[in-house]
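Just one chain follows, in the form predicted on its own, and it is written as structure tokens.
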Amino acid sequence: MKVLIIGASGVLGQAVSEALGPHHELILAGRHSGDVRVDITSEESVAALFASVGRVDALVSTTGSLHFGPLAETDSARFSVGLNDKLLGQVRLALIGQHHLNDGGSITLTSGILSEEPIRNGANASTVNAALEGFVRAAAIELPRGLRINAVSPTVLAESWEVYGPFMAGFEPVPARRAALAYRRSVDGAQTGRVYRVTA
């Protein structure tokens, strides 16, 4: 199968992109590399994006920025960092790559642990997360020729540890190779309107 992954080059992406590697032909997408450029804040550039790469068996996405503060201290314009980018951008993906997809194709989306375990400090996470989740639960009764939609939702990764331990008390992390074994799931596998859930 013709894979599309975008964020492919963070530590998921490229996690992902060893896990699918050997069973598929591979397209890799980032922000600023990768075999393709694409910003998902962009419509036009996400459009241009398929436009280039044509029809696809599968999109993975496991690229997306949150807003962590503390909430007396954040406005409107940091919240919407994680609603403009995370949730809106993947929505993006979704809605325009379904378009694109050969029939019985997939879409995999990245939520997260702070959907579900919230924490001081991540109420953008937390809302982001459970939205995208909603999303693709609702998406997955609507898509035709037998498309396929579901979300990865991880706990923070061992090789993001430095950067998100401190606000993660208590969480244990996962190497980032085995929450790409969810990604592979989804895309190989023949369910729709799932969570799949990595945790320690």
Contents of the next structure:
There are 2 protein chains.
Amino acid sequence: MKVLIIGASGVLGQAVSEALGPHHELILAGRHSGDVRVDITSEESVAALFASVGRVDALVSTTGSLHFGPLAETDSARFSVGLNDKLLGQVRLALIGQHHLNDGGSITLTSGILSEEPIRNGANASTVNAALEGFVRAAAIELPRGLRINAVSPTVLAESWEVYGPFMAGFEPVPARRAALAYRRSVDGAQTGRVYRVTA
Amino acid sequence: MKVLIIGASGVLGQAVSEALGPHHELILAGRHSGDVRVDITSEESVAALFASVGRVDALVSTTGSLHFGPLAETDSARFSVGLNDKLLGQVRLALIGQHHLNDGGSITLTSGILSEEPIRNGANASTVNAALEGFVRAAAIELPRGLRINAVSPTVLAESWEVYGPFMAGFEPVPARRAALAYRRSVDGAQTGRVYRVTA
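Since we've got the form predicted on its own here, give me the form predicted in complex with another copy of the chain too.
Now the complete complex, all chains and molecules, led by this one.
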């Protein structure tokens, strides 16, 4: 299958590329690197991505920015960071991508454990991740032509523990290669509307 | 208690006002009517609302617009309707409102059954409602001074059945006065981080 990975240069994206690489033809996309460049916050950029890549069998997104900070200091401008980037950015990939997938193709987005397990400073992440899971549940029942859509919700990655660990006391990180297996299940499996939760 | 209701003139807002009215001092707010006017999509308007109302004991929101339409025809501009209005509008009320609540006060937002039970044309609603529930779970653990936050997730209202019924075959509507009881539980109870699901 031809698989387009957006966010391919990140910790998670690299692990997903390694997991899928032996089995599929990969096209790696990223904001600053990869076979093709894309800014998921831009309608034009995402449209250009699919125009240049052509039809694919699977679209995998492992990207998106969030706002982290105390709720008491959060205003709607800061809160919009996650809404415009990780949430609407990934939704945009799906909304445009649905028209560029071969029959039976799949979309796999990335949410995260904070949707269910909130932490201090994480309200934006909890909101965005829960939103993506709601989107996947709904989009799954409406996609035609056997198209599927799932989300992977990983806990904190071992490779990112140095950054997020101080905010996530007691959480048990997983190696990115374990999280990557869930993307393989989504791409190569037959389920739709699922949230694959990856925890230790 | 002094209770500020935003969206007070809507079907749900009227029922909530009737349920809370005998027990509390109400301030009714709305876009086009009420004791005070507010546009929840505007940072300035929400700031002005709280400046004019002063400190309150409870903030209840029963408002917010969504996009309904086929997924295949949805673009990110249409999808942004719900993100900017029902989602960020209510989050904005909470983010600004947290600084204008008396100790032990509460915030009650409105999500909706589509967060869990998707329908055709409802991807925006499912996303926004799930997002609000994620926000409530996260904000609840960070609010200081005994402040609480909950969401009410009603199924379709009997009073709105004529509009939404054709899209919700097999759903069982509830009268708005039943949904209003959940707001009373949130305002007068002691729970926080809860989603009160109101179904038939």
